[in-house]
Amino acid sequence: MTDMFDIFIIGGGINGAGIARDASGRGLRVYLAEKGQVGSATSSWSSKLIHGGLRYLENYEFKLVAESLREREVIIKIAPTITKPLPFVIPHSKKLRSKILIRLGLFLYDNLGGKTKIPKSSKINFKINYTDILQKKFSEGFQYYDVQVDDKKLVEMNIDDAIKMGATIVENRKVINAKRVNHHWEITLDNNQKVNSKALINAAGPWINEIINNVLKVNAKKSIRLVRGSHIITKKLYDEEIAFTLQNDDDRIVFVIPYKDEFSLIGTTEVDVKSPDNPSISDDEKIYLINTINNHFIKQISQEDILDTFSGIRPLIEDFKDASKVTRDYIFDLNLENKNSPLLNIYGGKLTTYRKLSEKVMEELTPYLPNTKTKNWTASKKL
């Protein structure tokens, strides 16, 4: 017989990095498999933040908020080479959120995570600080800290740890099949190689479902709705090294972000679509983005500004909201048709919690592979 791994991840994003990267640590043989190269698809086309999700405090998620801030402290010590803490300037709006609701968020922002060395919120005079950034008719608002991060290098250093550790990491090799036999999984790739393995872990982001059908050939048991968050990028705007969250008639949010020195990273959208692949900004969305800085920044800009755009889908668990109201939490949809060949389907997610989700993917599995060793210990050892 082949060699038996003991975990096989479909999906090389930040959550099958991470669980690459704590699972090799634990002394089992994983073997993981990207279609593409690792990180490249949804986990670098973010809006490059660790956070803790101010607007979701408006939505009632208090739990994934106080998880998020949480897991902030912990990312900014792990990975200090690729992370910064930012302040994010809130210009206040008569017409929409009241000082009071936003004082509100921003007391329980500083709070729900617990212990920080980040600074706490303050309140904003703009006749005093970042004068010439924002039109007269702000002038006041709200200072808050969220943590900077190089994505696509978080990913890389999971998989390069998880490497040094053991783990067979595959790139721009699909899964055409997986099937139980014998009580373990054999997993088939698309040079015809075959892989077995005791434990299945279908981590494919916005194309969970398609391997559930396709590939698993089993019914999903849940419904995923693709949202496509756009970004432009511009020279920069400004030369203060700080970010905004602008808020828009819609009750939506754009955030203005410093990136690479030179430039602004001005997004994200909500825009639902059918398909996960290949996904590009629309015109309406360009506009929508462009107007949302031009109501409030004092330079204006056109499409002619765009020097760069990216796209990234991201896979929500679906619960009929409007796009910017559904959760951004993950569940875990766990398969035990056979009791030694566990499947585990993870769903929806987001770059903050990716290390958080990896540890209960281990504590879900470690009953099915009783060698594992049970010790959380990812938050303590440096990427």
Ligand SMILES: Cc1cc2nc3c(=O)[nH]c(=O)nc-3n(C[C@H](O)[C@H](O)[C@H](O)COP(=O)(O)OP(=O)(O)OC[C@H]3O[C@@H](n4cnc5c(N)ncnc54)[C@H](O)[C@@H]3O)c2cc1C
Second form
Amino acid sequence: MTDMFDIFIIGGGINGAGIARDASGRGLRVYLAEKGQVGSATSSWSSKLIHGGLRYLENYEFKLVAESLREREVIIKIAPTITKPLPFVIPHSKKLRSKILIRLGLFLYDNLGGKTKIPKSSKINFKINYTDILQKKFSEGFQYYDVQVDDKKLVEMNIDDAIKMGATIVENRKVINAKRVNHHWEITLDNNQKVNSKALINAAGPWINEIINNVLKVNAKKSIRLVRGSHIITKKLYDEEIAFTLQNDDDRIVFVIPYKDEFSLIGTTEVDVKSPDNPSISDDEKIYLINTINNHFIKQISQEDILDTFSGIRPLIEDFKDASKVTRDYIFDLNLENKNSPLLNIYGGKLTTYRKLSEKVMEELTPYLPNTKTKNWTASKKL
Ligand SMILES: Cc1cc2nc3c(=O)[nH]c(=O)nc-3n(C[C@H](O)[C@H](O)[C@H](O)COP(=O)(O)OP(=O)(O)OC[C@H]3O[C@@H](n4cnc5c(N)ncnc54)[C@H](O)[C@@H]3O)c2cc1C
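The structure above corresponds to the form predicted alone; please give the structure of the form predicted in complex with this ligand next.
Every chain and every other molecule in the complex is listed next, the one we just looked at coming first.
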């Protein structure tokens, strides 16, 4: 019989990379195929934050926020060279959220994640702070902390570790077919190479249903909603090492984040799209982001100030709400048509929760892969 892997992973984004690292460290034989380069899709088009998601508290997503805040703590510890805590300033606007609501949200944000070295939130007076950045109509606001990350590096570091522990990672190889043969999976790559594996994981991010429909040819259990988020990059709009969380009239928020020393990263938007391929920003999105800046900052910008843009597709679990209210949590769909050859489809997720997600994937699959070392290890071992 030809080589048999324990786990085959479709997709080398943060989720696939995290699972490859975790599984290899448990002594499993792992094969990961990525159709482009690892970390080159959604996982490098994010806002580059390891964050609890302050805004999700409005949607009562306490469990997700608590898990994300705990993970924030873990990721700073295991990836200190590519993460950095950053203060986020929220200008208060009477028309939008009340002060009480924001203070309650920040209290929860300070405490839901348990013990932390990250500073707590505070009130801030704009009559003496940031007077040269914010317009005079903002007299007070709040400050809290989140963590900035190099998202692509985070993927690459997980992949490097997986390789060191024996995983096979192939790039520029698309999975074109996967079927159960006897008691295992036979996966076909676009060079017609065939790979055998006991378990199969679909970690294709926004391409998840494309894999389910065209590669696995089974019925999708969940429907997903593809929502584009775009960022613009300008020369830095101010010198301070702080980010802003700007509230818009439509209830959405936009971040302004210091980026690579010289730039400001401004995003994001939410636009429903049909295809996960080749996302790019529309003029309307550019105008929306420019207007957000111009409604808050003294410095006014126009399309000419945009140096670069990038867009990514959020694969959200469809629950027929406004895009900003749809959960950012992940769910698994475990297919056990044959218990010897489990299939796990991963829906949704965030950069922030990839490590915990990977751990839960292993818990889910361990009963079907009896050689798996069960001890969780990724929270304490530096990348
Ligand atoms: C605009 C935006 C901002 C965001 N900001 C944040 C943030 O600040 N913090 C945060 O925590 N989260 C954020 N997120 C969410 C986060 O980026 C995603 O949840 C995460 O990157 C998804 O990772 P993934 O591995 O599931 O998908 P991806 O990174 O898309 O990886 C899936 C991979 O599968 C590959 N693939 C697809 N089909 C095949 C095939 N047939 N064969 C082989 N490979 C295949 C693709 O090429 C791709 O590389 C943001 C998302 C967006 C869109």
